[in-house]
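In structure tokens, one chain follows: the form predicted alone.
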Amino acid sequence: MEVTSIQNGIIIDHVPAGTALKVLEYLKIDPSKTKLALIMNTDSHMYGTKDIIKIEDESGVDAIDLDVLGLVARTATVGIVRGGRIVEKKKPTLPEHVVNIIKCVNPRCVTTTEPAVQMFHLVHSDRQEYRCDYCDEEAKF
């Protein structure tokens, strides 16, 4: 299989195997309207297997939210490509707060009964545990 290089855009590498489509969904990237390549379940020296997402886009890293990427693909790295070469690499981190990315699953939470901003805070970074700011329910995603 051959996937050609991109000239300008981003490469999201080291995405946990089998999760590339979920990552695109959380990043709000529509595959039907975006020039991209998905490489799924490819070999990785560090993780055994991984996914890779290549996005051809002039806006580069501004096209994605690194906080969201850190939340859904903690091991990922982002390479910014200009003129066919990687000019910068970024590593997303777990955000302390997330807003309107995760939804509270507690049926008694105010966010499930009324229109409200969905806000969660990081409790344990080692377990990637987030809790609702309103009811303290653990996030499920």
Contents of the next structure:
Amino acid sequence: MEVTSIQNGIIIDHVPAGTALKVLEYLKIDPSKTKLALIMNTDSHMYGTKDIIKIEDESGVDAIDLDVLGLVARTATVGIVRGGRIVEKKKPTLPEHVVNIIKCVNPRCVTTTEPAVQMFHLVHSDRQEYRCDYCDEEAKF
Amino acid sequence: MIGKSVITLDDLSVRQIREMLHKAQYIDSHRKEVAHTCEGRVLATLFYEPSTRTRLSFETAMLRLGGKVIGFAGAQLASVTKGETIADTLKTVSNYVDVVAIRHPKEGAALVASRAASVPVINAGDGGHMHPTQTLADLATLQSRFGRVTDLTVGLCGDLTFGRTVHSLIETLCRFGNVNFVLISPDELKTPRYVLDRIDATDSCSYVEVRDLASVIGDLDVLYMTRVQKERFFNEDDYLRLRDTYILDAAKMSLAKKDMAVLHPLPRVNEIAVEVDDDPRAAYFEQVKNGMLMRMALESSVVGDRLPGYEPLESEEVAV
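What does the same protein look like in the form predicted in complex with the partner chain, given that the last one was the form predicted alone?
Following is the full complex, with the preceding chain placed first.
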């Protein structure tokens, strides 16, 4: 399979297979209005299969929120492309705090009835476990 | 601690909790001396769900310190029926009072309240989540019975899944260290993983999980009984099936140590037989008194009123 390379922008590699569209949604990137290429369920030496997202965007890595990417695609890497070459690679890390990205699923949580900011904190980095600031319910992705 | 909200006990350092325990003991033995400590202060008790015992305890605590009390009990009486948010209610009430105690059925409500309020907020229970002053009452009871809150084998029995008082007590005792936990529950009501993680993360603490109370009661210094709470179940059948799993009676008490202390956050349903009440090892009504004393210590501390004649603990006495 051949996909035309991008000139300036980013390549998000090692996205868990089948999740690229969900990742775009979390990153608030509208595929209908963005020049991008999606490669889904392609071969990966490390993970067996993976998705790849290529985005043509002059603003480079600023086009995406690395904290959000770390949250929803923990294995992903980001290559920054300038003049058709990867000039830098970044690995997103798990953010300590997550604000207004995911919603608490606990029906007893105060955020289901109160117009409060959705806030989560990292409690276990190995298990990549986040809990709601208000009710301590574990976050579901 | 002046101006500080207490939403979970993690808001207080181990040193501050020791200081509260010390203050409560002082208050108990100097009731007259402290009777005007909070004169001119007003406490608001905002109880969005009924809890007579806890509300009366908070209110009595302020009255015994010489302060006054306003508030409501039951959300049907409150402006919440008109659609007012917790945050707006707290922004309003902050203008009237010096300290707020809030109880709400939603988990995390007290945190929302404290972020909106300009006065200290004390969590008087937010759904199945936290109830820090209950844990302070539990600690004060251990302190008065054993003279310490460490080096104990603590059995917790009943609903260990939804029992917030149990989770809070375990997590707080882990901060003090040197406690062995015996977790006694049916498989459906076992201790959640995140609470067990907290014990695992504390080198000086350990736990075992068992189903049978009678086989372990002889090992315990403390037996903390809990009620299987109807309001935490979505399904009545599950509640009825699990309600009668453990009942503490005189026969089981005969297997226990002579100085074991039986604690219970109250109210009980049937999990402790009335015959146990006369046993000197029954400490659950003592817990109620300790709860009020700890609330007196907390209320006077967060509004910044000094107890007459009280000497704070020396730093070496509170060091852990």
